[in-house]
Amino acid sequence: MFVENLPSLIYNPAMIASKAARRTNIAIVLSLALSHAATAQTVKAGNVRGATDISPDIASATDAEMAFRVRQEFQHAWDGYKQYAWGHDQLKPLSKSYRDWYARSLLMTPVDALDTMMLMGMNDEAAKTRDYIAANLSFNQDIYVKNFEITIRMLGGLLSSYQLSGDKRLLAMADDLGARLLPAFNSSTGMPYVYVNLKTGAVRDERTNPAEVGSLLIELGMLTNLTGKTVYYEKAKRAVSELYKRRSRIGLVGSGINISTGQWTDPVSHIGGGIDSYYEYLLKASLLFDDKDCQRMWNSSIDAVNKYLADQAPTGFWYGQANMNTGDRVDNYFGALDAFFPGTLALSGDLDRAGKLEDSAFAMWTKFGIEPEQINYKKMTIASNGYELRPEIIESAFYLYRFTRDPSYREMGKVFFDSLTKYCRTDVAYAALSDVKKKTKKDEMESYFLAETLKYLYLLFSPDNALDLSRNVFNTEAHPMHRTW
């Protein structure tokens, strides 16, 4: 399936002695993981098993049985999409209808879900879906699309599925889409506008956030490496560099920025939604592309994040909110989107903080039977009470299991699976929750549930050869990018 004898993501051994290199060296990460696994405390697994009442058949299931069950649930949700929303962006599982993001469908769910099918071995279904996408998806549409969302979902999905299948039609579509998104970068700073018209190249909305500016380099960098067109990487690299240059004197970024003036519009710093994947992509671009600038930016950024945002509270180890200029604590919120950070910390080699933060996130999940969108972690009370079928806590468990071999992370996965099937499963698919206390469903199933949530859950219980982490880097939508150069 993949090109043979590719270089793994390991840096020059001469760099190993430095503290900075340890954070971004896959070989060191694996070494730390083995050491951590050898000394893992069995009490953690006991705590996980005692944290909530798991269905007996799930509690006793083997890893192979769990992977099979996750695959079955993917099939269930995919069948519901096909029956009630085929040809549209996403399923509305309660009304058994559909929602399109724009005036015309971009086939978001099929594109987003395609590489999950291939990783799960659903080859016939994947082939039919590829053919349908190739025959019916056109980006020559007079619609304004959100650059960030279309990049991570659509461009990322096309690139990943091309690499997994070798279907050149998907690469051609990715190249076409990438070219149509480039006008978004035509600002005075080089940071992208929020929306771009796919047909005319017109742009709008100059007020954005670090995640939407800094989470494009993985996809556009892959497009450069697969097509040879350097403009893609150059545009995305300039954008993230311009954002980094505007960090505060203590090394933090804020929640909002104007890409025309370069001025911050919101000084609150955190690791959650609106900033999250900016940090993620600094690390991942340094790994995937061996980009020393991104490595340097990650190293200085994580130092500031750990200094000013990390918070050891009586309720656990968390990351909260602070003023980007002073470092003063602003709020004590942590939520479903923040739960990506244990995985990123683990990928960087910081397994100690990663493990402690995942334990805290898991406590957030089990306290309410399923995680709320956001809590006040000092009070352990709900600040935003929905559950959007999010994948981040499962993503982190996947990374931590791979790097530590601590079985408690697979035990966590059983809890996540049990909660999803108990509270979110419907007769045709899965539905988000409007209230995690009452477990009331709402009429939404985002495409990322198939692209991310079930993919990470499947990989958590699968053998390592299902996805080689030394040769692949996930984008923030869980589309694996395979290094082929």
The other form holds:
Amino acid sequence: MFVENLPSLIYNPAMIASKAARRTNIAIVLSLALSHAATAQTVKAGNVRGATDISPDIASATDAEMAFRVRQEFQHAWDGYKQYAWGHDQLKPLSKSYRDWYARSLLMTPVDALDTMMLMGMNDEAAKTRDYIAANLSFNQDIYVKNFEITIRMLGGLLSSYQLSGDKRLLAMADDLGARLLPAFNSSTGMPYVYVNLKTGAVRDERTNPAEVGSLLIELGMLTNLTGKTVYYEKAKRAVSELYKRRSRIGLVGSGINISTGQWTDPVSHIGGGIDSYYEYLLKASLLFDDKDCQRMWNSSIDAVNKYLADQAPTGFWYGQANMNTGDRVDNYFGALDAFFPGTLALSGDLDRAGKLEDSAFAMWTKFGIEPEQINYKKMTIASNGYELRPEIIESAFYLYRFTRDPSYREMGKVFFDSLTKYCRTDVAYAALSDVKKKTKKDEMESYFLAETLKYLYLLFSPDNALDLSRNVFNTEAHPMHRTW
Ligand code: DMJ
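Could you please show the structure of the form predicted together with 1-deoxymannojirimycin (DMJ), as a counterpart to the form predicted alone just displayed?
Below: every chain and molecule of the assembly, starting with the one above.
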């Protein structure tokens, strides 16, 4: 099985390119990186600098060496979590303490990070972590949890780790968690409340967004397929269908919706945070479950998105904001969260738009040395100045590399790795940045850094059999779901 083979692939000297091959590779790579810079037009020096000015040892590293280095950085961050936050949801990497999301820890980082360990071949570490989770994680807690976040991070993590390990305790925990989340769907429309109490099933908060309503089908659909309980798929499918039904006459959704009235509370349409994974899941559910309704919903949605949100500007090809009813453009923002979209476009087969958008996102990264949360893409100025250790641009480079074999995407990966290690690494782990210009760190390391950011970076440099894309679909937290039916 590929998981067992992986360490030997990493260490196998045959995988390490000869010096001559390496030199040729670098030459190709630099010219490709420069041609990327040229296609990004007015982004000028930032792109060239970002693509070329990386540490020499990273520039000359082979793919296998890069995969190995990413794995070492995962180990570094995981060790920091274990030393200073063990048993808690997240590490605070500067104060060397921890943060729990709720009154009781849900072991979010171990659950979210577990399948990355397995994919990286850290089998002993993964086995110990599985045992710890099985012995210490209980969902029978009187706490209101965010249905969306707990679904994508915890349920998704348990399901993929079950599939990779065959450990039935993880499936039983996923089933228990799924049953406790189900009351969230008990609204008049079938769209979920934002919070649900894991012990009592009480629900609260009606104002939500398309991502939180429409990105639950991968996890709940998998749970149906693995347990035979159809209720999970049905609830999540109804929620996404109710949302889709409320799209505007021109086929767009807004940023805010009330799940009791079914009325939109914010008409601004975009592809970024709060809407992003709704589109991602329409496509992915159609692929994973062969769901024709989702396929139809994706097809009509992507047409509207490309018609009204795509924006060919002098600075590159972007997706901005428009009014969902009129299609009129209302803003020109693009950010770290929007950068998942090249990957989704690539997965849908639209490599042209995917490549152009990733070039733009890469220009956003290199202009500031690392990616800001949001920019005004017409002016190429920062609108929101943090870097939250987000994975999306790396995820997109991974898909584009797999589908095009263009080595410049692995070169982008080197730039991402170089910036991460230069600006976000601490003595014990990794830290988000509060200001990408000043490169000031803040006391946060979200669990998705281990679940997603380092996983996609590792997979970008790994051979295809590290993760077979033709048999797996990633949930939005980078947990691979394996089709077994
Ligand atoms: C993750 O929790 C998921 O990728 C989600 O879909 C969006 N935000 C974060 C990562 O940035």
